[in-house]
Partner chain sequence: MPASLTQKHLLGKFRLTSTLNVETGLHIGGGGENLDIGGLDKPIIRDPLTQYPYLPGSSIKGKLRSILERLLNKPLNRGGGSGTYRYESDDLADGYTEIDGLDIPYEGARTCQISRIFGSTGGSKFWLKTAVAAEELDEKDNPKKIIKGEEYIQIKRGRNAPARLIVRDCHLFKDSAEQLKRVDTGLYMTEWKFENGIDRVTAAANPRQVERVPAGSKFQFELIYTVEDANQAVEDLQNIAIALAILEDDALGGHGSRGYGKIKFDKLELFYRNLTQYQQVTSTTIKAASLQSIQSFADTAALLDNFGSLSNEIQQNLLSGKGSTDE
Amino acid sequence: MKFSRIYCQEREVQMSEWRLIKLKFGRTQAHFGEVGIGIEETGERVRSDTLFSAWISAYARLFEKDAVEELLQQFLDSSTPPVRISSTFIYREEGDRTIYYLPRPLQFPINYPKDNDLEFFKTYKKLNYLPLEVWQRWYQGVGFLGTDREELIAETKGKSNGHLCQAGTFDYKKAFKIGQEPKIAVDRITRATNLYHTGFVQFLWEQNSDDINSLSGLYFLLHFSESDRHLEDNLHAALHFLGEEGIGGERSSGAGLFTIEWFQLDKDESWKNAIAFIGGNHHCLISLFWELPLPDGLLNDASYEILERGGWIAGYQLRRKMVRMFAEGSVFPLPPSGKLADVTPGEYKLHPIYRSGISLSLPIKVNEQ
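Let's have the structure for this sequence by itself, in the form predicted alone.
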């Protein structure tokens, strides 16, 4: 079963088409709430289930009920969904290059000195995201080098200036700033006021003559199981529509508006090599993942983190059912597939509500335990 599943997934990759989409927020701030944090805080990115829900909601408003039901049915009926969506991650433009950050896999890279890492482990552990070129070298290339050890020690003691530094490994948080703004709520009946604070994320931007140039923002990957120009055009239009309405919270204040750039990845050598890597023995999630029951053997030699996912139904004072999902960076010996989770609360009767656990992963090479 393991080998037939891997064969089908690899065959799916060979037949697929990949896209990279940049979300450019310009001067617009955004509020990305998460379970467990209050409105005064915000994350810097959007996970795949939230992006899927917002995108499908925009799709429904643009193409109406029958079209969205037909699309959702394709996800529900098939073991090969028409498209897989990664979570969003940070990109940062620096001169003529773009640094794409990916989640650090939850297993050590090959050649990592696990028994001799006290001098730099805290610095290594803080690297939740790696630039694509470092991610590729550690998990699809030669692995961890002695020079990496020396540079992590130098970074721990002060400031490094080696290859990891030049690749932007320690500069993830330079791509955005998180702050708080005061807000006032007015009671509709008593007119009483209440002061509160809301967290916003602001990505880097610069004034370019009369235009705004986004120097950082979010990106995500799309994986079509087969070429479908009609579906891609519709998704492109719905994402453009979503950008005009905004994503995340505080949209009534103008937060979360973005424009999009849509790229094919077959001309980008770095991404092309990362996706088509054939020497891997594990798979690293770049989306959330949910499936019940789990496939046999999936958790053998796996390293993972589990997140609780919940939230409100837009326009209703009802919470969706809570569901636990595997987080980005989780590592499995088999390529995870995933499904849509029905999170419709019992008292909500208008239509089913789904949260996407359909996964997207990249092949990596790690030491087998």
Given for the second form:
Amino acid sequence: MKFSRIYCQEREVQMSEWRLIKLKFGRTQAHFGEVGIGIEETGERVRSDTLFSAWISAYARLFEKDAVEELLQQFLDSSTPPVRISSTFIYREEGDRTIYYLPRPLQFPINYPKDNDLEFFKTYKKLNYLPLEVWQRWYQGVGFLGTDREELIAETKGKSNGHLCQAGTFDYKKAFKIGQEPKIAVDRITRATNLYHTGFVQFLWEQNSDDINSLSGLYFLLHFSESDRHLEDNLHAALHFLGEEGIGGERSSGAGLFTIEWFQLDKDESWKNAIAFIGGNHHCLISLFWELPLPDGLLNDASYEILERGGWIAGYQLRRKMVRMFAEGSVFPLPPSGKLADVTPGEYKLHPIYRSGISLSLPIKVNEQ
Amino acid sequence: MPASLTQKHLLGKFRLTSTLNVETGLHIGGGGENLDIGGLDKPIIRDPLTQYPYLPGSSIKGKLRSILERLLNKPLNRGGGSGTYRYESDDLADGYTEIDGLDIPYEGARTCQISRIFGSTGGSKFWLKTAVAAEELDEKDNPKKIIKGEEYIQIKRGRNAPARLIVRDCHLFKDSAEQLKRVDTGLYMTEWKFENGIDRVTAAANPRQVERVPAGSKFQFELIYTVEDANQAVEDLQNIAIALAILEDDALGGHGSRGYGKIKFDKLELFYRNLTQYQQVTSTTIKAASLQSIQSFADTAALLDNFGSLSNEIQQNLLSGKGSTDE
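Structure of the form predicted in complex with the partner chain, given the form predicted alone:
All chains and molecules follow, beginning with the one already shown.
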């Protein structure tokens, strides 16, 4: 769909530059390493910096050196990167509807009974991800209701059956299973074995005659700073290719393979409203965020969580420099922008290595302190 | 040319699909979580969602690798923990691994038929020709020694070579799953087999139970080979084909010498997609860029018999794709 810029309202033009992409893993398991014993730990989703790195690497393999350097330069040079990428989050299909989970902002929703929440705080605290519908109502709509309170109390005591439950608020963990698979190394002569375990996440699927249907998986949002058909096609091709290579660990043993579905966001009413929300006074991160120095006033009245992001350089047994980044769900009074962090370790001289701290955020409304 | 200043070449991808037939009971162990009295001693691995048995890609890939290492007569230069040794390139270039006081020669992953297919992680404290190290790596002041009349330098960390081969997890065909659901063994979709050890003097018995995927089950098998060097592609695919044929005369999973794990591949089909097709994949053309079937074979014997004509076809596909064949 191509809008003519002149006749269109500013907001609608912006809307058309948002994309939602589903990663469908089918029956494939995935390993997204987390800190733990060996490779036993796995997360259920991929964060924006990892996705960015994997995607750009696939881009480099598909379009080769000059094209990828040109693209990276655009991220490095300008204060408005050509595209912003969110972290991936869980989606779950239930009948005709799709529940999209978003990180719960780290500030209380409007009307949240702060001094009177002992009866349900334990349940509330566990809700790290909210279905889009609830997220929107709490942070962009009427806020926290008396009925929410009643339902959270009911859920704390046993099982609730209200609107929060029907929206899938308490079912985040039903969308995937995390398990461990035993693996062995076998000696080539004596057949002696060394046993270890690898953690895997499996998303829901169903069999439709001979096709495998993904009932849950990961999704993320893309925001282009301006319409760029060429860049979008190339990114699409690179992501498709990445799906055949796999994302995360244990790729060559068949883990992390996916297919993609690429949507325009303006087709979905609730997403459209969530993005175009005007009455916000804060911004909630849906990606990681890093910038140095931080813009003035960013941390006034902010709530945030900080993650350490380290890891290895693909192809070399060297660790990247560790950076601390703001996590998804962090809330700032200004829209965060973010930069690529140079994480090239001292021993590595061949080319710079970046980690994406470029952020994507959504406007929300919270009580001003 | 330092390997990291340009991308690893990509020409396209081959995909081989097949039906993996289980011909004798097959056991790929899963971790038993609980110990029940009268329960299984050795359960098999299952899908966490459906509890269907499946064959992990890593098991098959590991087996193919060990078969090829043996076929190509590779030395054992890499410790895998708990006294397990196998072969793996320490670097992209040739050199020597120093292990248990021995200097074991390895072939660099750029040319090594094993490491370039299955991947290798760089070794530590191995020996590389000083001349090669000076050109490709930034290590000059490390210890040096003479091996077979040439000067070698000790390298702290070698370079990795990512695998060109992806072996996917094998899942049951739908019909096969339906059939297995109806087996009446007391276990879901599997059988138990009793194994017994008997004392040679007292005839005391030591029975144990092993869970197996029953003979007759059919799994969907798929592997993907990334073409990075047109000159090596035919050789790599041939090695993979030979390894598949040997695997049929070997065993997959545990207790192979006792008859477990005989498998057979049939309905083999080869597909290819080149770089240009990948570059043009967008929302509108995704169907047009679908995989193109090259040839199909009834079984591995037919695949090996006709490998000559297949390799011609592969060469043609490589030439018609984007990118020159010479690197």
